[in-house]
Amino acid sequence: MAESATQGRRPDPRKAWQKLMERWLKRRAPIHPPLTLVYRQIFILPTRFGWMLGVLMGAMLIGSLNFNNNLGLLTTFIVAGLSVNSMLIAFRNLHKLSIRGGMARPVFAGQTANYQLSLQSVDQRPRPSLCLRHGKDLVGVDIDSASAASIAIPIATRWRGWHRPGRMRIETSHPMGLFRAWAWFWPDRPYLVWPQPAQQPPPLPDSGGSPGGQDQRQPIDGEDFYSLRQWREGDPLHRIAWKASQRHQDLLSREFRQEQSPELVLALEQAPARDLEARISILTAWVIQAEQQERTWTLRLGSTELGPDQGPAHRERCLRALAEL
């Protein structure tokens, strides 16, 4: 049994490699924003087009030397010089680039979170053709010499709670696409993902706390006299107000209502589901409905109570409590 449990918990090689690389980069320079990129954080390699051009220039060099072709040698050296200059420009496009910020507005699970970052040129140089990469998502941005640029990278969400965006990569292949310079960094400011609301939640519970109750704004029958109304076919005869009908020369019926509290209590045990995540999903949908109907409600999660209150601010507090549950 112990051997099988150990085999079931084999470490992920990809995560182990990422942790090893993160420790190595952290020894070289800071990796968490705010940071300014220096030469120890910038890596550069030829692109596919750069490798192909290098092979072509090597073949031209060998052919020119073999046939003593001065024009071929001149062309080879000019292209090689331009390539070396493009490598330097690609490096300088990232050098002294400041990365700051790092935040995202809360979203529901399953939606896309837009993680905001601010990029600024410390030495007041323009930075064209920058790309921010997170996983398979790629977002491009250009920075003017005297202004900062805000960039949002989309992050897919699946689970509720607090999450960290993980490793990001800023890169550029400016100006000729022969070399790609890049730098890694790890934003450490987490973002919040709210629970996914239930698609078809049960009705809001009544003030007594029983699930499946009616909306408190809808009139329901009770024992307290409410008003007189026009008699309708099907009304019981004992509800007919004979004296009032005689005075108004029309048949009137007494209407009774049940007194209800304007406050709504939403508790975890009220959600009709066995799974905890399903209950949280139903409570999320109830919180959204209560806010849309401008109700006053209290969220009860065990010993924690939020409210009674109403409005968007109370809604966000409740959704945060559900996400952190």
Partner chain sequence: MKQSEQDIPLHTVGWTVAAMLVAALPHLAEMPLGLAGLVVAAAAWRLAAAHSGWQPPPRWLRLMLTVGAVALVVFTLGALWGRRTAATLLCVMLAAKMFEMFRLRDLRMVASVCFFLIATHFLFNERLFYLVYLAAGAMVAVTALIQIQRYEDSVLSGTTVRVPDHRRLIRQGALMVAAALPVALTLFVLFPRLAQPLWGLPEQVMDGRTGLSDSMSPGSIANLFLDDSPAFRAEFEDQPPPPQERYWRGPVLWHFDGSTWRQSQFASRQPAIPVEAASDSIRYSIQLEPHEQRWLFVLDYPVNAPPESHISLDYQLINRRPVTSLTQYEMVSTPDFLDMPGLHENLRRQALALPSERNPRTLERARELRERYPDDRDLVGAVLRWFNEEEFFYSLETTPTGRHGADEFLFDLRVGYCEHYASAFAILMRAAGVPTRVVTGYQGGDWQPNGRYLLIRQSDAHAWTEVWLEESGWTRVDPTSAVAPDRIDQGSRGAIGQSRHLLDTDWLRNLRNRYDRFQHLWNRWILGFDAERQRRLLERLGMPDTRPGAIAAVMVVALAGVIATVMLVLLGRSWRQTDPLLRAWLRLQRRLQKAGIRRASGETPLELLERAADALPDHTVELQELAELYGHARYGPQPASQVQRFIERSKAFKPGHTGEPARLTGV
Contents of the next structure:
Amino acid sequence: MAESATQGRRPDPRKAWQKLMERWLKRRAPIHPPLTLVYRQIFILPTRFGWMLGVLMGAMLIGSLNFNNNLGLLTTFIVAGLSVNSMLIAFRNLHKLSIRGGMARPVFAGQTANYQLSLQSVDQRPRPSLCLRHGKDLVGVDIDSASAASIAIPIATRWRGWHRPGRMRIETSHPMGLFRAWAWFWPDRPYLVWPQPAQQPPPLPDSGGSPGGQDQRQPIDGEDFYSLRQWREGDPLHRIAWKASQRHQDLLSREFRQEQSPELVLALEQAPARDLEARISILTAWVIQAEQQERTWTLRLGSTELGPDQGPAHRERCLRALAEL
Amino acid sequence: MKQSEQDIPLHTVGWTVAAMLVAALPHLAEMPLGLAGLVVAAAAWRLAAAHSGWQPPPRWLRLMLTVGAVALVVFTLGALWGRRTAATLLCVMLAAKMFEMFRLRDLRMVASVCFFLIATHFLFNERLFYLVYLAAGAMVAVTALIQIQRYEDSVLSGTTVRVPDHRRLIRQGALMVAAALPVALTLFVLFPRLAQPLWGLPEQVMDGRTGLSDSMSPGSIANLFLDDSPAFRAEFEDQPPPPQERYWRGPVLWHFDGSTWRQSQFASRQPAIPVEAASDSIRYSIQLEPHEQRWLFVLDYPVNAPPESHISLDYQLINRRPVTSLTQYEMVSTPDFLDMPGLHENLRRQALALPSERNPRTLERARELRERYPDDRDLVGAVLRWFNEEEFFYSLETTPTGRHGADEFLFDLRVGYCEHYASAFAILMRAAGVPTRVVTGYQGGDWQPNGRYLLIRQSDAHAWTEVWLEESGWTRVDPTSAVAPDRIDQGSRGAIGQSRHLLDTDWLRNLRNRYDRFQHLWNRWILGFDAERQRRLLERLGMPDTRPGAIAAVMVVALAGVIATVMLVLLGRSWRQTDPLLRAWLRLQRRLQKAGIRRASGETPLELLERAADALPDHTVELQELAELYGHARYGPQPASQVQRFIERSKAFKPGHTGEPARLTGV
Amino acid sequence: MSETAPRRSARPGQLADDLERARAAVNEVIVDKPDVVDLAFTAMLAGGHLLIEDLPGVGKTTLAQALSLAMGGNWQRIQFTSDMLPADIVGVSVFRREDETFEFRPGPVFANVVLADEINRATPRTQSALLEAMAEGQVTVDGQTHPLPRPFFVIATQNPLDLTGTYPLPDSQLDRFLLRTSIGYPSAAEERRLLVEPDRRNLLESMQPVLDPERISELVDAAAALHVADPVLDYIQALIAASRAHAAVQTGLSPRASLALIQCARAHALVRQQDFCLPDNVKQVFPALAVHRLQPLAESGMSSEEIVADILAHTPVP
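Having seen the form predicted alone, can you show the form predicted in complex with its partner chain?
What follows is the entire complex, opening with the chain shown before.
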């Protein structure tokens, strides 16, 4: 399902057919969110059960006509009316439904991305029993009047990089499962898949010097100013904060602590693997480790260099760069 | 998905089982008790299974159950293959389905077959009352389908399956059925009817329905006496004939085998000698309840034969096929007619035949009478006098008779019902050499002054005789009238002194008559709506061409119109606000929209009105005031006081398209 | 809005008039920014704190000063610098040699109105000392708890562009501020007036306090009791739900934020002299409340402001 942007494609008749359909639909109405569904995009056909009921209705019709049985006919026609209304209601359930957004939080390759869309009823009519179908995956949602609903469809990921989810189908068999109304659309906002982190990565480069990063985060001394406290016997003179002491008419001394360990440089060449993908995997694992240990690191990918920096935001930048590589 | 196939919760299964039971209810009442019990038990088992989470029984067991159920039906109802058997089989099969109804598609199938089951029941009974059955059955079946879909959707969306609000659910079902009516009625009126059936109907469809049969033996009519159900109704163009003239002719019986009278194949196949309409002809129309037989009831003597029927030599009106649904026909009858001035030898033979060695005392009596009264007319008069003057009684309480039934009746018992008198009289006449035949049918009828029609019930069934006399041809002689003249003047109830059963009270009969009036209208407009009536209705509505093709075309057009209307209602403002304040607000919004100011998505009401006040300088003050009123009415702490004012003011607000200064509307 | 909003009809009592006068006084100084002024009052009456983020020179400090003055009570101004210590804000325990005890010397945070100027210049430790005081309404020094005066209202300013040598408030700390707003450039006409007329900052000196702590407390109570109709609650819920459902949002608004939204809407209605809360109040405070609480998804390419505008534009108003 997840068509890959970075990996090679092979010609696929199904894909060609989809392209054709996409082009045809595109001429009728917008097919990329944000869009609001109107009659041009909505298709309706009976479900299997609908066809079955149709056959049953035919039998009832012929029987009642033959016996000239008017109440039998009335029953038949009530079923016909129910079917017609079923069709109209299914249509109405999609008509003027707006589909917006379309994005997924990045995940590591192999994980499931949750592609999110938000659905809203433009005319504030409640929309029960909507289903979003993407390939074999199916997710349902009800929209109460007025409020919008967010719907997330799981997408299995395999390769790193930016991907488009391909076509999706919003459908409904409300109210009686006789008819299914549906509309196709192609969310064009891509989602990012980070590389898969290596299962058992080698230790961080240069981490030999200071093993067990825990000690480094509780140092007694350091270079960064940490706080001011009451002077105690034994505090060195140069630690006395004279200015502050004067303000508070008391002897205060300064506390320092070392917050960070030495800087890390993570480079593609350093990763001990031959294959590019394997190296990227190792780097990915390193980046995750570095962030977990709250270290500052620089990621070097060929000529581009990210950092030095730290924190989750830096991690995401790095992972994205690795995904796009 | 797999999960949805198993363990369908009780609330979903329950509605489906309920739909099945409601649809099967009238069938159950007609079934042998054992079978009905089995059906109910199967339904109960399924409910219990849903409640306790039982698994479906193994396949072989289900198969055995199904085969066993079918075998049981065949065993119980015998080989008689009628509609009743078919309907029973359908019910029993549905009951067997209960044991494998563990997937959503099975539930759906059962719920939809309920419609079929409902329609099937109308083959037996189309009474007005069953409209309630149709409505209830359809409603529950639709509710079941809605709940099945709801359940499927909640499984798909992975949300926990909530127990539905059952009252809301059934209301939704009712609404769906009500919303189906426009399309259903359009189709009902305009769907072209078949003038002739597509395939022949089986003759042997009678499954114990009561009514006149094509033969008469002692007790066959008396059995009908307790049956108050309508046999047919008659409407007259002018006044109805007097009670003593209300003889509704049915089967004419020629052959007597000693106990049973039967029809003559010869006479019923021969065409009748045409009867002319005259000034004293009676014009009337009949709505005949289905009685599964081919004859139609008429007053003497029918002038015309309705389509698909013919008049036989003995003036029976015979339909081409059994009457299986309510049938309406228009008749003209001429009472003054000389039926058969000369009797054909063949017919005379038939009208005089008697089984030998039966009723010797009667034969002896006939010889005696013949000797005393050589003239046929005198003979008839003498016998009637005899019935009248001797101790003959008219009663339902008769004693079964043996081989010489007429003997026992005439000389020993002297207590009997109309068929005893008719039969004995005919035997006596034939033995005396007077050609005689027995006519069965109905006599009398309840005049319904409100509906202006005559209601003839099954209990009005009657038998009388016709004797052939020189110069007058076949002449009606009703021996019962000699014994119990009240029977003829006041109807069957008049003849038997006591009330027939516990419920036979005046006010109840009155109530029943009143209900019958609706039934009559129902029959006339709904059940009797056939190809002919459809054609006439459309002609009256000004449709020039009423061939089926043209009707179909009109139907398609009308249907398109109805569907378009339904759709507009569904899509348009059908999201009908029940709150008058919001209704007024939406109206104001629409008016602004017409003036070119459309509410943007996410815009608050006051923002909209402020924008409108800027855009429509003529209405600025008015709009500002509306804004303040609406704010108070909708969001304020005491809205009630402001709501009415806002509604009135907003009603008065009419932005002109021309931009003409609206000074007067300023406040 | 101001034209057509339901007026507070005939509510007796000084309170409303005083509020109106305070508002007018501040508007006198801060010209052409009534919405910002209203938001500032809203934050105060909702019992929260205000963060003003903007470029230098647009009048952040002037606004804060004017507010402080108009509110009366004692007020303190803390000009944050990089060498400032937590003790410089909350105060310090001092060892008294005479009687061998520690004595607490309250810092400038002990005031009804605290103007925290250029908060991003202080180190994170110093910042968090203030933020903790704001969150808890009390100060703990050397194991001793000292309650802050009531009402307690912090107006902090921060320069978003002046990044060198500063410590911008971390995202996780931003929601200590009930509302965050910016002032923006004045309109052309107004700018002209600023050029021509005498400096309005001089007005500050002659400004008289209109309110006092007691009355502010009463106003806070009045705001909390303001009527909120069901449709307005629906709207609030819909906005919160939309923020959670929005595809570009990493984390939506918390239940605490929805509570804050009601409080702000009520306070805003009170500031606007209304008897009850309108959806318009909700809509106007929503950006100031939501923008700094929403975490946009990095990949969405949408800023918090855009997301909030999107939510407002697509959430129907009941």
